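First, one chain by itself in structure tokens, the form predicted alone.
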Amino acid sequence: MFDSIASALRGANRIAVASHLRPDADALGSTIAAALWLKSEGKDVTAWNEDGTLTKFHYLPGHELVSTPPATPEKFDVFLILDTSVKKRLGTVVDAIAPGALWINMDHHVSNELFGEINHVDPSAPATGQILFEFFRHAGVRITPAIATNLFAAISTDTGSFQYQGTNARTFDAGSALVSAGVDVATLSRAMYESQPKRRFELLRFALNRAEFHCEDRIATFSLTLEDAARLAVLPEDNEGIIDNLRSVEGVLSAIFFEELPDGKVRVSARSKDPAIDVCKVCQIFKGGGHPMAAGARVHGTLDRVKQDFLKVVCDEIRKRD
């Protein structure tokens, strides 16, 4: 499949990039090292995202590249998605695609719907910076510095810096090879885990606060009302990570994220410590999707009746586990 990708990449001349909506450091670190890598060899490179290059990713060398999409649609040759397992996440980026572009998708979600035209999904790669370094690596790609930072941003974020299940020899073989090619670790961690901004700090401090155990307490969670959202003052890129902090509490085997939005939907996120817990199954059957041990999905309803309607689904799988 990587043969058919480059053949396609590198004959083609106007090629869009683009990532789900909400992005993450794997999302923008992999467009971002995808259209360095693409304007090397020359190509007119477009990279999208519907929200744009947040602030907080601005440590990422080439984050300048990646803008919102325009109301007019424009043709490319190729369109190359990434880290996007369903359609519907692209946002307002699939209308600015005219007909007629040869879609790529490249992704390393288990509940990716194959979408393209040409699919290489890997659930077995940690992040889709995994994907991306090895597909590089297979088409003779030189890593320049800058695409080694953003391709081990992306690996180092999507694995919690390493831990998370999936890290294997085949992860440290990347983030090796990755820090041989110019990744400076101290100045880039920092820029990660060590800059957040004092909002963030108050958004944490809240969550702890109101934090709630249920199902024997072995499920952690936390909710962000619109008015709590506004109150605080907080950006929607500031919940990044806030959940990581319930899983982390003896006992809890899934922690969950319930968030009020605007648009009447709850955007849920999900987290796992136990593979027998599969918050990917779960958040399927409310229409959303991920990993396994790592997923979400935004449902219609209030607050408290998606947050009760999910609860049950992940209690129930818990309790077959016992």
Given for the second form:
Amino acid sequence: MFDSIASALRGANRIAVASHLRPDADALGSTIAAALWLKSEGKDVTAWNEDGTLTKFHYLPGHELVSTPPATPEKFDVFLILDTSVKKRLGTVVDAIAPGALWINMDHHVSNELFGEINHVDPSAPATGQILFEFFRHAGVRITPAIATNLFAAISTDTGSFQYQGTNARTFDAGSALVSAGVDVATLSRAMYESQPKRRFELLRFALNRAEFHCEDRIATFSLTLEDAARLAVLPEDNEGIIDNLRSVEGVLSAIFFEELPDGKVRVSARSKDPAIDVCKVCQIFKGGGHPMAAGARVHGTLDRVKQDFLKVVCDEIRKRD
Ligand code: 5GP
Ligand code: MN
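Next up, the form predicted together with guanosine-5'-monophosphate. The previous block was the form predicted alone.
In what comes next, the whole complex appears, and the chain from above leads the way.
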């Protein structure tokens, strides 16, 4: 598969690279790493994300390559899609790709719908950045310090700093090679993990005060209404990682974050701490997806309704395991 992807990319002139909306560092780091490489091969590269590069990711070298998609479609030879399990999560990027491009889908989500013409989906990889690293190694790509930094950020964040399920010798092998290629681990880690805006800290303070425990204290939840979000003046991107604080409690098997959205939907973000509780399966019931231990969905309904429905399914899963 890597060979056909490498030859399709090397044989193309105009290439678009994109990843899922509300990007994390795996989505953006992978996008930027791929764009940097393709540029170095002399390609005409366009990198898009529905949300552009959020300010909090400006530590990624080359972030200025990523822009928001235009309103009218553009022609490409290849459309390279990274870290995106379903077409819908590309958001407005899809409308900017004129028909005729070859869609290459590289991802690590088990729930990937294989919507590309070439699909390389490897759920055993803890990050898309890991897949890209292995692809680069296979294709003989020279990994510059900027590419290495993007891939390291991708892998580090998606593995919770090399901690989560799926982190294995392969992950450290990639980490080691990337550090050898020029990653400044301390500087990058400070930017990733110790530079949150005060605004986000206030959200965390609020979340910890409002945390609830359900299902004999085995589920921890936090809900954010539109009103709370407006009062705290938080940005959507500030939510990332808040849920990890809920999951950290001993005895909690699943942490769930419910966020009221302006479109009448609720964004559910779910985490598991026990491989027997597969939150991806639960999210798929609600038309979402992700990974067994980290998944999400956007569900129609009020915050309370969605919360009750979702909690019931997760609690049933936990009781099945008992
Ligand atoms: P998060 O909870 O951090 O937003 O997302 C966790 C994982 O679930 C990510 O891998 C993300 O791609 C996936 N995910 C989150 N929300 C959705 C959704 O609405 N649909 C699908 N298919 N996957 C989602
Ligand atoms: Mn990812």
